[in-house]
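There is one chain below, alone, in structure tokens, taken in the form predicted on its own.
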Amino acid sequence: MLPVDEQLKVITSGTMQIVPLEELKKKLEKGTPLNIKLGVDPTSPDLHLGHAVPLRKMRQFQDLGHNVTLIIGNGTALIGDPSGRDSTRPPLTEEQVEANAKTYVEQAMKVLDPEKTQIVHNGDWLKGLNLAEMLKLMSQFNVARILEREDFHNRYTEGKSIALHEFIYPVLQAYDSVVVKADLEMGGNDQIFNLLAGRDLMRAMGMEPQVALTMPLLVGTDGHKKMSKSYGNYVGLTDEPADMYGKVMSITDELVPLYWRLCSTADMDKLDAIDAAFADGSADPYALKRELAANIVDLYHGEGAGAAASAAFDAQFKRAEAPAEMPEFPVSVAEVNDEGKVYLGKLLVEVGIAKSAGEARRLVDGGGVKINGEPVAPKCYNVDPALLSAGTTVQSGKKRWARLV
């Protein structure tokens, strides 16, 4: 195994908290592989790059020679993790959980080394707990401590409902650490309470407590909110290569170094060089974004997929060539008005390029509207019907297209 200092350089890269760091150093100094735990509740069938951030860190642990245990929370998912929530999660059925778990593992193995990953299901030990065992576990925690947790504290002080079963969640997650004998547990930064609860329970049971390591929540493609399907700012692990590449290309320049560090397969020297280039102003964000997008596509779709997606991106956006597929509308939407012209304000709304005639006029005035690749002059809101026959493409910018048929 690598020297401890070299391991720590990899382990600490991109992390938010390691509690306590000195204990991690002592564990590494033993020179034996650590058992790294990540628990995931399969509440959704599809993963995105935000979900993959802790998986990427797990893969780094694997590459350093450590053992990883991926816990599929088919027991805890029946409660639902209350972390970061302002209301009780709707319950999932066992059938939903099992279906989601199957696709989760398939997608997670795109990041983790399947040969070096131990996969367990916490329902195997949680569902069989009897009343005496559950009461013994719960006696190790007190309500006052749990109410110190930020999300519970906020809901309590605001008079929002907290279901009693939600208090049990951190207890069960902590028990998972006892069962698998974790040396270190990973999670998002909103998971820190649960991870520390695992330390407390292991200590109470006479075990060497785990170290808690948290990763940041990945900012989505909008550059503001955390990546989430509900916000529409996500890059899905099962997105088609061209879509995945295009979404990564849409991130803000400021996010490029973070995405390199949290989402790519680059080594530490490369990541440090990128950070330094952004710090001294010598970075080329566009070039680095293209390289990043290709790296991520290769990771999830196989070597060479990134280059093909890059070529498709150039064909569609860089050279402004029309995409192979786009929404199609009958030529009849190009209605001729009393002046013998087609009013673009109405047409652009009809084909979904603009939401209103006012927005359509602004697009025209900004020079962003093209017919068959030719820009429409500002203030030219009425065009010759001869320009709008079957096969004509209408576009605004690089992403909004329509074809008349």
Second form
Protein chains: 2
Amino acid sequence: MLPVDEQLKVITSGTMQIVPLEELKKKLEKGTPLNIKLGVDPTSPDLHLGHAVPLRKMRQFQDLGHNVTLIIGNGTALIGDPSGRDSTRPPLTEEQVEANAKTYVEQAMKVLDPEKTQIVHNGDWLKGLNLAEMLKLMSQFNVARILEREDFHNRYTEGKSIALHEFIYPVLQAYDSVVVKADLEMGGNDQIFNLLAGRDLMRAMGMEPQVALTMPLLVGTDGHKKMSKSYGNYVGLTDEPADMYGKVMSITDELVPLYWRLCSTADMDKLDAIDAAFADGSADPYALKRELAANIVDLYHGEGAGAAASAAFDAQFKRAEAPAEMPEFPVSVAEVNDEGKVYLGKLLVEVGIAKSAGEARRLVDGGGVKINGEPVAPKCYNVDPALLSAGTTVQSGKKRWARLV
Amino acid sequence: MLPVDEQLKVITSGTMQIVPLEELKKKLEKGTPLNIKLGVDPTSPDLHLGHAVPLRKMRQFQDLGHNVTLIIGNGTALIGDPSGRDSTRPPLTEEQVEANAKTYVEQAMKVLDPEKTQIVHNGDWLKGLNLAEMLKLMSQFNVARILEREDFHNRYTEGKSIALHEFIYPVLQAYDSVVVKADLEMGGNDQIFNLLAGRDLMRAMGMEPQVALTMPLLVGTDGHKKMSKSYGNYVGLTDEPADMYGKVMSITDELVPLYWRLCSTADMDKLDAIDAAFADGSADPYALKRELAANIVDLYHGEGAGAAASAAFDAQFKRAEAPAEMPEFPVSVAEVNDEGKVYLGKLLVEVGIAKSAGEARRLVDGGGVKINGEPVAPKCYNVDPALLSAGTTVQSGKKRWARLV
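Swap state to the form predicted in complex with another copy of the chain from the form predicted on its own:
Let's see the whole complex now, leading with the same chain.
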């Protein structure tokens, strides 16, 4: 394992809080792999870059040689984490949770190293808890302390309902830490109460308490609100490469260093260099944003996908020269012939760009015909039908346009 | 069944609150027996007249033809009812609860009609509750509402700890009402929150909600604090007849009508007559107190025990003529002879009342010798050793005394 100082440089990168840092140092100094815990309630099947922030941190722990346990909260999902909420979550069915969990793991494994990840389901130990065991756990918790939590406190003082079962969430999450014997639990910065609850419960049960590590909630592409599907400011982990690339390109320049640190696979030296360049004004935000977008697309779609998305991004900009309004035709006008191709001599007539097949062929040979902004090579009168789908533009020069719909 | 009005006269007698009375009337008007619920947590093996107040009300329901279910809280005892408490109860072991439950039922059956009482244990349905079921129940409860309870509110605002498991108590008690399909639940006046919680949960689960009936907490023999073993102002249901009689005799005159109403077996006409006599000043508090004491002793020790206790009470007062200090002798001075008797000719000499056996016999024949205030008949020189135990006084006339110790 790396020396403790070097490990800490990676571990602390981008974090909000580590409570207490001294204990983490002591744990690392033992020189044996730590148990790192992340619990997730698969309440939504679609993950975004915000969800991936703690997963990235987990991956860093894996790369440092530590053990990583991902707890699928199929037990806690019966409640739904009230952290940061201003109202009670609707409960999920068992089936929803299972389906979401499956999708979650698939997505999470794009970030984590599957070989080095232990996946467990807290339903395995939570669902079998009986009344006496539940009560014993609850008896370790103090009502006033739970009510001090910012979210509960706000709801209580504003007269908004808190259902009693929501108070049980931190108890169960804490018990998970006892079961997996966590050395460190990580979460978003709205999780600090739950993480410290785990610390308290482990201590009460005579165990070495876990360290709490929180990551910031990622700001969405709008630069204001936290990334969330409901705000429409998110980059989904399963977004198509072009979408993903384009969405990352839409973030404001100030967000570039933060996204590099929290979302990319860059190493510490690279991240520090980017920070320094932004600090002294020497950074090229546009270039760094394009590099960032490619890095993120590579991460989620495989090496090389970033470069392809970058090229597609450029092509998209060329298409952007097309007029906003143009004649539209159903895709069916692009008839596929016996050779499995679409004959442009016919198509260009159908969409009114040429008056005859002969004119159409001459336009192609003149190099002025483009499909989706990409020029058709001279003499190539037969094109692949895959190029001609709904939304495809067909043009001759800058004036004659048609769109398939 | 009696007409609803007549039933209500009995049912409302001595109650604190019936919420809502109108619903109780409607339930009674159906003309079928109601399910009356009383839940008890056998936390203490010794019952007193205060515990018996709701049991007496249950008995009245039985006598009116209703079904009575006594719920032994071996499940809820895992928590311990926080009602009216200013700190967390220590939990009981399974064994303590079982032992207490057995003793409780034995004592309760002196008040209830055993033939007409259904006894169930809520551990039967509570201990098997799993997490999902618990959470579903808890989700029906509102944290703010529970915190409004006077006891919790006081502890919360005074900074005294409330353990989270204490919040679960009303949830479980409410669930008991769902399970036994209670039409009415009764309890002490510190129970109103728990009883209404049952009402709410039944309604939330689509059932006809129970009516809540509370009885006052009985004031102890001191006339100030509620009856409680820890205040030493209680009359235990298993107290010996003489003790029980004497303790009831020690209550203040003002308490007499209340004790008659809450603790005796008197019918409504008698109770109303006593109230009226106290109201117009025609009552003889001493005579009514003696009659009350006999009634209560009869109730707990069987018909006729009251009269015997009354006689013993008088005898005790005769003993009370004895001087506060007198020579004391070990019980062993009362030697048992071959006939299994104690010869007074010897005993009176031993304790210094007579100088010789002859004088002793003459004192007996003169009728001046008394044992515990009861005269020894002339010529009866040999007495049963059972009469001569520790505390027994032996006297000749009013001047010569001895006590065995």
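Only a predicted model underlies this, so the values are computations on that prediction, with no experimental measurement involved. Note that the rigid core is defined as the largest set of C-alphas that superpose within 1.5 Å between two forms. Numbering follows the first chain given and starts at 1.
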item: Flag for residue 113, CA shift 2 Å or larger between the two forms after aligning core; value: no
item: Flag for residue 19, CA shift 2 Å or larger between the two forms after aligning core; value: no
item: Core-superposed C-alpha of residue 335 shifting 2 Å or more between the two forms; value: yes
